[in-house]
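Here we start with a single chain on its own, the form predicted on its own, put down as structure tokens.
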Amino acid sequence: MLHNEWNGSGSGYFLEYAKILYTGQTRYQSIALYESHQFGKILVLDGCIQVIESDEYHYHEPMVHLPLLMHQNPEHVCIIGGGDGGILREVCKYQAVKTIDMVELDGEVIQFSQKYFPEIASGSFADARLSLTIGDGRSYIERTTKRYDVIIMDMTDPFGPSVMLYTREFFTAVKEKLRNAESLFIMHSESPKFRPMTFSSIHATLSTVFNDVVPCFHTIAMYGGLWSFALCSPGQNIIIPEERVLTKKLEALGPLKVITPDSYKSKFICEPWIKSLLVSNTKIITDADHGFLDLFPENAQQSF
């Protein structure tokens, strides 16, 4: 059996699986679990692959360690989304972190992941530093009085439940919840190869809010190839830590599968063709746009 998925408006990829372990519907989205001989278990939400058992670290490690290794003392962290627990697992590796506030819209995804993917969270939901809220991430950010050193947003693609997490108004609210000029915000920003207009528009929108927005890159097979992250600072230019600093911090974390001092620095390499995308499309996404599908049909990622 094959799971087929669009990368963009004119290309896609397939993944073979041996059997369907579960299909159902949460309050917010469809949910399915496949078993693959090559990749292990595969979590699919609304027809789009979210987590592959064998490859999940290719997404979770960069998302967490790019900002947390850069911040000098990340004591207070907020995670928006991330119901499978992979982001939380990586954050929990930092002894300097004192509090972790996690906000997940779909509590059924957490329950499902804990049942079928317990190895991804690796017990991190029991960490005493965690405060878990089941609710809308945007509402939480707009209402909370807390301030954070690092905010990590691990959401689905810009349609469906996550559509209003990609707007200038929301990014402004995020900036207001960062503690100081050294704080950092990170989110995924789609594929510059397969969804170039969406990628560039996300970065253009972030740049109207944050002082510095730096694109970062990693190849993630479970999302079809080259993927990107946006690392944002409210008050200072982002500077990659020196190798000796990275080495010392990484030694304290224990072995990782993706991040080393060299690979960390490589995530910030922005090739000329990608730089041209960042200046060619300056469409700013606002609440009035109500999402990306009408703006950028390339984002209509569905199974086929």
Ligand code: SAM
Second form
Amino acid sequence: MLHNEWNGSGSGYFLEYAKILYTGQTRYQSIALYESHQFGKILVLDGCIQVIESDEYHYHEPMVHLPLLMHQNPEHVCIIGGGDGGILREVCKYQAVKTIDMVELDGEVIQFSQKYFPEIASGSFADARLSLTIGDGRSYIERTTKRYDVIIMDMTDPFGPSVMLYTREFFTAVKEKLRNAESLFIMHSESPKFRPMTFSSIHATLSTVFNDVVPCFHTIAMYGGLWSFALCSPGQNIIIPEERVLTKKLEALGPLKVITPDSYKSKFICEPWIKSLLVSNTKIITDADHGFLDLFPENAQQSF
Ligand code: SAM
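Target state, the form predicted together with this ligand; input state, the form predicted on its own:
Expanding to the full complex; the earlier chain stays at the top.
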């Protein structure tokens, strides 16, 4: 059997799986779990692949270690979304982190992930530093009185329940909950190759809020290919640490599968075609106009 998914207009990808372990509807989204010989378990929300057991670290490692290795002393971290627990698992590796506030809309995703693939979270939901809120990430950020050194947003694609977490107004609220100019915010920003307008609009919108917005890149097969992240600073503090600093910090974390002192720097390489893309499309996403030019819910899954 095949799970197929549009990347963007005119192209897509598919994954073969052997059996359906579960399909259903939570209060917020459809949820499916497949079992594949090559990839292990595959979690799908609203028709979009979220996590593949064999490949998940390609997403979770860059998303966490790009900001946390850069920040001098990340004591207070906030995770928005991330129901499968992969982001939380990587954050828990930092002894410097004193508190982790996690706000996930759909408690059923957490329960489901814990039941069917607990190895993704690897027990991190039991970490004493974690304070878990089940609710909307935007409401939490707008209401919390806390301030964070690093905020990590691990969100579904910008449609459905996550759509209002990709707007200038929300990014402004995120910036207000960062502790100081050294704080960092990271989120994924889709694929510059398959969803160029969505990618560049997210960066254009972030750039109206943050002083410094730097695109980072990694090939993530489970999302169809070249993927991106947006690393944001309210100051001018996106500075790649020296190799000796990265080496020392990475030694304390234990072995990773993607991030090393060399690969860390390579994630910041922005090729000329992408720079041109960032200059060419500057559509700002707002609460009033949150339509992306190359991303529609029906992109998520079509029967080929
Ligand atoms: N890595 C995936 C990706 O890049 O598409 C995201 C994985 S993670 C499972 C996405 C999480 O965002 C899900 O658990 C989903 O329930 C959560 N989510 C969606 N909308 C949300 C919202 N408004 N507030 C908080 N969490 C939300």
